[in-house]
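Form predicted alone, single chain, as structure tokens, below.
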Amino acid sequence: MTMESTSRLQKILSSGEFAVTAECGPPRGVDPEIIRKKGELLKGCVDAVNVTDNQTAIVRMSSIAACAHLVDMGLEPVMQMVTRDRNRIALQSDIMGAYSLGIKNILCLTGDHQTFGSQPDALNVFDIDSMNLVRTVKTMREEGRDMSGFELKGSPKMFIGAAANPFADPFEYRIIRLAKKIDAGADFIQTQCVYNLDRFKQWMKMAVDEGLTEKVHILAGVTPMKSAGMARYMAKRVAGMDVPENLIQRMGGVAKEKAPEEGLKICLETIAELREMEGVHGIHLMAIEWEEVVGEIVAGAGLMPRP
């Protein structure tokens, strides 16, 4: 194969610079266009675009589809794959496909359960687990072999992301899951939503004590608000969200129409502080359906013009 390998979000990575990912959620039907303009918004300013797989156990265009229409305009993919829609058989087969097209880096995640989304009678799969995907990516990466233990003809040279949750509950075991991604054969860690800095710092020195952020690069998660609805929603309704009360305060202390504007300053406090951390690598933009002011944040950020 004739391909360059290396991704550029792990040559950015590699070279110690500050990365920027971003978000981007393919359509609920098949028209590319939306796709297309989704990647508009963010070219020039992230080295990477994560493109997710059916989130929220929706369906939606596959994540492999949209992430060759990225591909197609020049942007690099973060091919998002979770474990519950499909068998190891289907699995490996789709990172063979995905890297032939392209994409070199891929996200491995268990997935939200089907009961959370439009299509709760349908069966899942959860033939193996993330850990189990990352290492399964590796082996086919490093070794050059399948599950079975076949050798394949070209191996899948992709850089292999993983999810990590530092606000999750017991506090404790969120370092110990950590060190095992990375054992799995993690290269990049993209985290839940950081807005709890205290607890975020805290997990932070602890992968650093661990000598984990020697291993890994950490991408810290971020999304900007819009209202103070929002910031409620979050806190209150979304599983393993941390959201301090005197943020859900301050988003509900300006004016409605402000609350966007609010909602962004916050977020460019929050990546000055996640900057200034040890073992923080990069950040990853979660602008969900809000992709035009990724630019806007990254500029703001000082993180402008992109290596």
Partner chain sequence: MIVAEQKPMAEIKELVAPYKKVLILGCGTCVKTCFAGGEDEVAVMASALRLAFKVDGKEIHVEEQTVERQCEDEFIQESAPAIARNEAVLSLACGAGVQAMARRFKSTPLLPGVNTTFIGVLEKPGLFTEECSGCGDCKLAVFGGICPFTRCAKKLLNGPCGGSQNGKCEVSAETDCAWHLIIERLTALGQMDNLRTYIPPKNWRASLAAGPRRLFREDHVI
Second form
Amino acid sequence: MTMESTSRLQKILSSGEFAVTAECGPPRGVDPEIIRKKGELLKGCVDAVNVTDNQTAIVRMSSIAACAHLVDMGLEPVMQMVTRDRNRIALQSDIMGAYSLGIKNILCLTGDHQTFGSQPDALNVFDIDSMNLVRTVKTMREEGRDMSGFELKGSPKMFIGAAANPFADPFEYRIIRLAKKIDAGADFIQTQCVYNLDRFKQWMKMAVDEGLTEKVHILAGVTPMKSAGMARYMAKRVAGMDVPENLIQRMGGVAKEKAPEEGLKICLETIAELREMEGVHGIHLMAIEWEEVVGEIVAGAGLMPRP
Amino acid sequence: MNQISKQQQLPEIKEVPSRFRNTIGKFTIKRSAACISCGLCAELCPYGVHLRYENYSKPMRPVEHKCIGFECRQNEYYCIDRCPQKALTLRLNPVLETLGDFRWPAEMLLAHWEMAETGHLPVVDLEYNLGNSGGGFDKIRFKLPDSEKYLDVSDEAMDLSLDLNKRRDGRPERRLSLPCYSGGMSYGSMALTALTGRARAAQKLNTLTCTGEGGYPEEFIPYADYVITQVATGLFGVREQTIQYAPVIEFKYAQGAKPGLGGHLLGDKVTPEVAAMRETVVGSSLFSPFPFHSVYSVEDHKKHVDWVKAVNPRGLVSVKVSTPTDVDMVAVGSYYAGAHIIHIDGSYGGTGAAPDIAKKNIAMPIEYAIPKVHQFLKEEGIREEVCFIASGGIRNAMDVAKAIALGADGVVIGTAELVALECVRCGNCESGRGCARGIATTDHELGRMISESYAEQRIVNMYMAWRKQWCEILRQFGMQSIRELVGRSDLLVHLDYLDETQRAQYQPVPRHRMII
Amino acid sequence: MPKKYHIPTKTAPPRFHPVGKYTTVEFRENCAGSCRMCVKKNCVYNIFTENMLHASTMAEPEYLYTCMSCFRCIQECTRGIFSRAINPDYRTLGDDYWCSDILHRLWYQAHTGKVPVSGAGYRGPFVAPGFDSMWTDMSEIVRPTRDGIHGREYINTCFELSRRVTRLEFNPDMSLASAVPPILELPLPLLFRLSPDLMINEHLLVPMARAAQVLGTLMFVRPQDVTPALSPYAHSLIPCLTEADFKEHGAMIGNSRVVELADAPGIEKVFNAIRNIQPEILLMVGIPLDSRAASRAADLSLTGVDSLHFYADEHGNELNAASPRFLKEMVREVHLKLVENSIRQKINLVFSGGIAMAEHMAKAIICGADAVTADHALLIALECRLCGRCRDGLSCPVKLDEPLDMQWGSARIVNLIGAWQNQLLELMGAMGIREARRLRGEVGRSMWFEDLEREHFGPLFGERKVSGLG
Amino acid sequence: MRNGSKVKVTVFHCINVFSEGDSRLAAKGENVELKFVRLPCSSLVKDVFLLRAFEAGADAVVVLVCPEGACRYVEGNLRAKKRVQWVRSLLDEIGMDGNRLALFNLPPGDSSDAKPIIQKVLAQIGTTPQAELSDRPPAGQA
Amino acid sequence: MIVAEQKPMAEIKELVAPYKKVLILGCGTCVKTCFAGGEDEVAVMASALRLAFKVDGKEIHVEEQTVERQCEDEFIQESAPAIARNEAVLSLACGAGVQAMARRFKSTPLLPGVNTTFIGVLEKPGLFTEECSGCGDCKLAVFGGICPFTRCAKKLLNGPCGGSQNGKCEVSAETDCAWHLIIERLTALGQMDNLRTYIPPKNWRASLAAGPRRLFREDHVI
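What I would like now is the form predicted in complex with the partner chain, since the data block earlier showed the form predicted alone; can you produce it?
First the chain shown before, then all remaining chains and molecules of the complex.
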């Protein structure tokens, strides 16, 4: 792992400390206060805030701008960037612009398909895939050149993240793909929400066996469930999610008003198990539109203070 | 002794599949879109109806002619019931309604295609012994045999041979291994490959084929010892040389398909090759005169026979005539003219094109002529001195056996050999470019549809299947040689001559409403 | 020898798509027919090229007439989507006697003027009722030439409607004492008649009369059907009159060579009245072919009539009988009755009804007729499908109720008769018979099913236990 | 009902359900003019046949097929059904009532059901013969 | 082949409405095979249009013709007399065919009767699937003969996204995940190593990115 960037997240991870990041979706509008409010909630309980890029293909304030607001507040953002909406020209220019605004972390994604979002009629771009985006950022960072080989005046010293989904099919191939992303230049990996711990363990073991955890920091995705309905929805409707039936039962087994409490309980149990797992270097909390609960979870997991 | 051992070397049977992509079967199997390509049907079917090739997950279209149909229901491998998707449907093939005719019903055609393909009698339940004509052979049955007489000998030990020369006149005593040989089909009427294939099959089977009246193509020369040279009224392509090639020379006076008419080849079929062989003009219709313009009496006839005998001192002479009311007299006349073989061609046969009016109306069916001639030759005391051959509407092995039991020594086969080459009897031998199936055609493109080896082996296969049937008949009557069967009309019954209780013992006459 | 008789034929294609025999059953959903190996493109007979045209008028979807049933499309289609069925319209064409096969062949002959030829032997039943239980003989070594080449005699198909004189009488000076009767020789033992069972109109009669003129034969016609359009052909018509109405049609009698009178008791009494109108006229009496026909013929033969014309029904069956006998037996009965009475030579016999094919003409003559008439066959030559719609007052699918091209119509009929004549020549040639006159009553040159069974199977199998054809 | 004139119905039928004689008999209706088109298999009703029947002036088109599972060609009647559905939707699209076209499964050889079926179709389409459709003023001017 | 589907009748009616004499011109190649524009479809379209206008009380004269290929002048020429007789042409060919016609017949309005959808195959009776996008830079050898550019909703080159489950694409449960198929096939071929190597960004210049493409075969030009 090359130590090139000046990212705080990177420092924490490379120091061997268990890292905590949280997700923050920009608003469907222009009001920066909403971002700031979310930032306040997360301040002091996470190491970095992960800002989504038109997630689920719904049009929102741009990730770059939202990140810039957080930088202003003294928080460290992780800028998500999807290849769905930009061709290679826009991607590179946005990366340079973001860095110039003080954004030090990037999470390179392909992005959800637009058919699920607010604009299914849109033309997708997918000029390059996430793998190539990772490599592009790395090349810019380490060689100081853009994709065309042009030498840049100053290079974005970004800490590069990529996503992995241990629960998608075909399972055997998932490790190959992880290795490929690491080869391409990923410094950290953020996984899909972990509910099925058995399968996650199996995946982690394969990653450890392949020696991949030596090369990369893996942050396990964790999402607290608010209700049995949400559990069922994620199990059925969200692509790439694996919510075991026993968890759905468990959520459904308690009274409706008690459900959020039960969700948090599951979440804390999961974090506890994750912390024991070899190769897991941190967690990524995706409390979707429920940011106020992040502090409670981090505290409950005994991970305070942050950073 | 030498003869016998030669006979026992039976030609090899080799599977020769259809030339066509889709075979026609008695049953049809449809695979619906519900099929999930699991391949179970292909694993189950022992008859090879469902094929599934490696790395091709979908089973191929069913090989319908191998399917044994509804009787398969009792088997645990019955694909229709076992298919997990219920995607297969079995039906009687409706196309059979449009195939075949009264004399050659669809099932008889299918069975002969199968025999020619495999060399065995069909596994599928097909009626191949009886036609739908409602008379003649279709009403004649072998008597129920006496089970005590059953002779348990192998097929190899059976003698099915036919002696062509019984005159003991110093000419070769030619013996064929089968009680039949194949009829004249002329160069020009048929694809050359099919003709040569027939000659090759004749060699393999130790029997004969015949040039017809279109001349002697040089492709026949390697098989010359198995090819009859026909001398017909048109004398097309007849030369001293071609007479000298042949073991048997056949005078064709008349033919059953168009008795009293000469042969004719329409202009479309007279290609440059045919024209050269027949020494005529390309594209001009060729009509053979009728009769021999130089023959107006038995004496004239004898003159011809003597001439041929002088040209070819080792040749046997066959005289082919049709079946007028005085066919018996004609036969005896031919004997006195010096013929070794008397060949009577009945009215319902023929392979080539003929006016419909002639095929249907002129001269009598062979079923009547055989006993008439046989009896007359006996009365004249010369039955043992001639080889009496019948032809014309003799379709299958059972017909052959019946004809022999009625009094013939052997028969000549035409149509069945074409059916072995996948003729559908559509009857369009002369129209346009000739046979659309590449059999009776001189069209260069269509003629390429048949290869010599295909034709040879299909014909060999069919006769080998027939041989099995003949052997079984002989065993049932305690005979070891087909010569014992000649004239044994006492072994036959005719359904119309039985009272009702007796008739019930025999297979009834098939009667289907047919549209032809 | 009369001069060489030759019938000029010339292709006359059908106006309507003839009802085809086969139709392909194919599921287009499985194939759009754009494959390089498409059997529709490769059909040897090119029958699929016009396939869409058949569907283009919804008057009636027509199936493939031209399909020759070679099965190559069925067997070679890469998707195996073809099956074949018999066209249901073909199945129901005509009736049991005038079956679809006969209609098809008549259409073919009227179209091309050629003898129907096919390969692969005979396809029909061993024996069938009617004329199909009788075969004609052949001769191995004698055959007259059919067309008189090299100066040899050709086969003569003439017959006469003339008055028969059993002997000539001479005056003492050896001059002829008896009047020489008029001679009317027709080149073909076939006359025309349009059966009133189906359609009769001017559009049909004119081309037929013209064809009769071209062929040198005569056409029976009812006076009520005669229109001015027929006047150019008056010489080729035989008016069918009755005792009651002949006087009204004197002009017609004057223009004709033969006139027919419907039989009635005492009909012979009006013969002289007609001869008074036209002394040269030949008289014919029309008699229903029923159980009394033979004795009536014997009676009438003595009355000075020249010819008798017997009417069977449209299927050639005896009239007014519970289980009618067929033409074959009926002709035989009439003929033998006259032979028995030694008056056969005095009279000419013409039979009508059920003459559907060329062979019927020859076979009826063998049974004892001098000539026969073509009736439905003529209508079929003009594409009639015998659907019977006209009997129900419905429109004709081939528009025979509307004017048609006279040239075309007569060409179709000439073609048909040309083909029939050729076939008659084939049969006579095979028998070695040089004159149609010699064929008459010559049963020795034919073979009958019952006789063949008795003579050839009797000694082998004993006595037949079933009646008829079995 | 059209003034004085009969309603025209074209019936396509598989000969297995409905024989020639039956169709001739049935054709002699009172207020309905029936036209029968015999087919060796109902699958031969191409979509264009159905449309052309309407073009030729039919007020309704009825397709009579064998019961499902009884087709000699196994799937002919199913295909006829699909095509009828497709043409019905096409008729709806072009502003002719899809109900003018109907398919019925009849037991083989039983023609007694045919008349009520045809009456049913006629009841479905109401009383507007096709000819009167074209007499209507063009859309928008009504 | 090029797969197309007929436009809805309402749209076609609108296109045709201004004209009184229209030639419906089919194409006997790809669109015939996908049941969108062969002789049969032309006949159905003609019949349906006539009926549709009859219902509206309008008259229209419709002529039908189908040529072997509408994208080649040699075949287009066959339709020239019919085009001269009509006011407009409703072409049931693919977009290429319509444009080839437009180039040849300058004064006749050309109306497209089908939507050209994709280059595909007949997967099973009645189902056409897109299998090639004509990108001009074929890499099927690497992917075991299955094209991820076309058959993956995200055009991914370096492995599947996280959304595929049970071998199906996240975008539609009816679509096979192309990557699933690739992995299955490469496993069977023993070529999984193909997927360990990194596939660089695609050169889209060979595709539509560089504007309309041209293919010039100099060796075929004298």
